[in-house]
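To begin, one chain is listed below as C-alpha cells, in the form predicted alone.
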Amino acid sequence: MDKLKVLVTDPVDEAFLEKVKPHVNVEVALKLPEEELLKKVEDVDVLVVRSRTKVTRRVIEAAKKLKAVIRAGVGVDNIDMEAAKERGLTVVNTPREPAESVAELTIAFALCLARKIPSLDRSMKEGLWLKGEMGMELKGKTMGLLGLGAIGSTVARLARAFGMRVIAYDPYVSEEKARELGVELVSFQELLSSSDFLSVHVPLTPETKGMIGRNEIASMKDGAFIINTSRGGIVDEEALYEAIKGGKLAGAALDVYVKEPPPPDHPLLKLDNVVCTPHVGGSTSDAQLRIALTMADDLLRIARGEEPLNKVKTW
C-alpha cells in the first residue's frame, strides 16, 4: 500500500516529523500563498496546519485526495468546517494539550492587571518612582469563566490555587463535573454581574462572535476586568475600548485579536491598563512538544486506517 501523502504547512515541533516520517510521505512547506497551496494540496491525503493556514473551500475543493485536516491546537476557525462537513473530511485538533501553557498565561495576565505589572516596569525604565502606586490582590476575588472545556478548568485550578472564587457559565457542563472542579456554575448574566476577572475560553462561532458587546460590558461590575486567551471577534474590541476608556472596566488583558497582527494604531494598544501579546497563549516548549505527539499518534492512526482519538465532533 502506498503511503500517506502528508503536507505541513505551518511550523510543528520536530518530534512530530521525527514519529511520523518512517510510515508517511510528509513535505513542509511554509508561508504559502492561497494560490500556491491551491497546487500543492492537489494530491495530498492529509494536511496539517495551525492557525496561519487558511483552510478555506477552495483549499479543500483542489485537494481531491483530501482525506483528513489536522489542526495543531485547539480552534478550528482557520477550516471552513461546512466544507469539510460536505466533503465528509476527518478533522483532527489537539484541545487538552495547549491548556496548561494557555491557562498559565491568563493567570500571568490576571497579576499582571492586579499589580499593574507591566505600567509599573514601564515607568521604572522611564525613571520614575510610583511606591504608592496601589493594586491589589488575587485572593477573595472572584474568577468568572466563559466556558469550562480543558483551558477553562485549568484555568480553574490555577484560580483556586490564589484563593480566588471561581464561577462559570457554560451550558455542556454538568453540576457534578463542575462541583468536580471547584467551580460554581451559573447564569450567563450573572457570570457578568459577578465576575472581577471575565476570562473568554470559548471557540469562535457564529454564536460566540459578539457574546461579549457593549450590553453585556454594561452588566459587567465596574472597575472588572476581561481577560481573552480564546479567539478575536468574541469581545467586540470597539466595547471594549469604550468601557476602558469610561472608566467602566479597570483593564483589560489580550492574547487575541479580530484582526492577526492588529494595526499598530489599534487604539486598544494605546492604554496604559490594558496588557497584550501576540497569540502567544499555547507557544511554549512543553506544549509544542505535547502537541506534536498527540498529532503524531493521530496521523499514524489515520494511516492505519483507524479513527483518530481526536476527531473533531461537529457533525
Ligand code: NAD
Given for the second form:
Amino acid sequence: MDKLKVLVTDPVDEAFLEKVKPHVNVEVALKLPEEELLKKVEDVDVLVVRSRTKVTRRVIEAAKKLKAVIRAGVGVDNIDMEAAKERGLTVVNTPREPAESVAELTIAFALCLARKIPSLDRSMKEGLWLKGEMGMELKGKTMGLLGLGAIGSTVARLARAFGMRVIAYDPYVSEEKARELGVELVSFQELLSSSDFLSVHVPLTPETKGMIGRNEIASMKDGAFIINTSRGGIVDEEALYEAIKGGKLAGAALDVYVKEPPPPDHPLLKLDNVVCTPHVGGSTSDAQLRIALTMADDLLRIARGEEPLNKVKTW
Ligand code: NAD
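Having seen the form predicted alone, please provide the structure of the form predicted together with this ligand.
Expanding to the full complex; the earlier chain stays at the top.
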C-alpha cells in the first residue's frame, strides 16, 4: 500500500516528524500564501496545522484526496468545520495536551495583575522606584471561570492552591465534577457579579462570540479584572477598553485578540494596566512535546486504517 502523503503547514515539534517519518511521506511547508497552499494540498491525504493555517472551504475543496486534518492544539475555529463535515473529513486535535501550560499562563496573568508586575518592571527600567505602589493577594479573592473544561479545571486546581474561592459557569458540566474540583457552579449573572478575576475558558462559537460585552461588564464587580487566554472576540475589545479606561475594571490580561497580531495602534495595547502576550498560551516546550507525540500516534492510527483517538465530534 502507498504511504500516506502528509503536509505540515505550521511549526510542530521535531518529535512528531521523527515518529511519523518511517511510516508516511511528510513534507513541511511553512507560511504558504493561500494560492500556494491551494496547489500543494491537491494530492495530500492528511494536512497538519496549528492555528496559523486557515483550513477554509476553498482549501478543503482543492484538497481532492484529503482524508483528515490534524490540528496541533485545541481550538478548531481555524478549520471550516461545516465544509469538513460535508466532505466527511476526519478532524483530529490534541484536547488535553496544552491545558497545564494555558492554565499556568492564566495564573501568571492573575499574579501580574494583582501585583502590577509588568508596569513596575517598566517603571524600574525607566529609572523609577515606585515603592509606594500597592498590590493585592490572590488569597481570599474569587476566581470566576467561564468554562470548566480541560483548561478551566486546571486553572481551578491552581487557583485553589493559592487559597482562592473558585466559581464557574458552564451549563455542560455536572455538579459532581465541579464538586470534585472544589468549584461552585453558579449562574452566568452570578459569575459576573461575584468574580474578582473573570477568566475565559470557553471555545469561540456563535454562542460565545461577544459573550462578555458592554452589559455583562457593567454587571461585574467594580475593580475586577478580566483574563482571556481562550480566543479573541469572546470578550468585546471595545467594551473592555472603555471599561478599563473609565475605571470600572482595574485591568485585563490578554493572550488572544480579534485580529492576530492586533494592529500596533490597538487601544488596549496603550493601557498600562493591560498585560498582553502574543497567543503563547500553549507555547511551552512541554506542551508542544506532548502535542507532537499525541498527534503522531493519531496520524499513525489513520495510516493503519484505524480510528484516531482524538477525533473532534461534530456530527
Ligand atoms: P474544553 O472543550 O475542554 O472546555 C471548554 C468548556 O467550555 C467545556 O466544558 C464547555 O462545556 C464549556 N462551554 C462551551 N460553551 C459554553 C457556554 N456558552 N457557556 C459556558 N461554558 C461553555 O476546552 P479547553 O481545552 O478547556 O480549551 C478552552 C479554549 O481555550 C479552547 O477552545 C481554545 O480556544 C483555547 N485555547 C487557547 C490556547 C492559547 O494558546 N491561548 C491554547 C489552547 C486552547
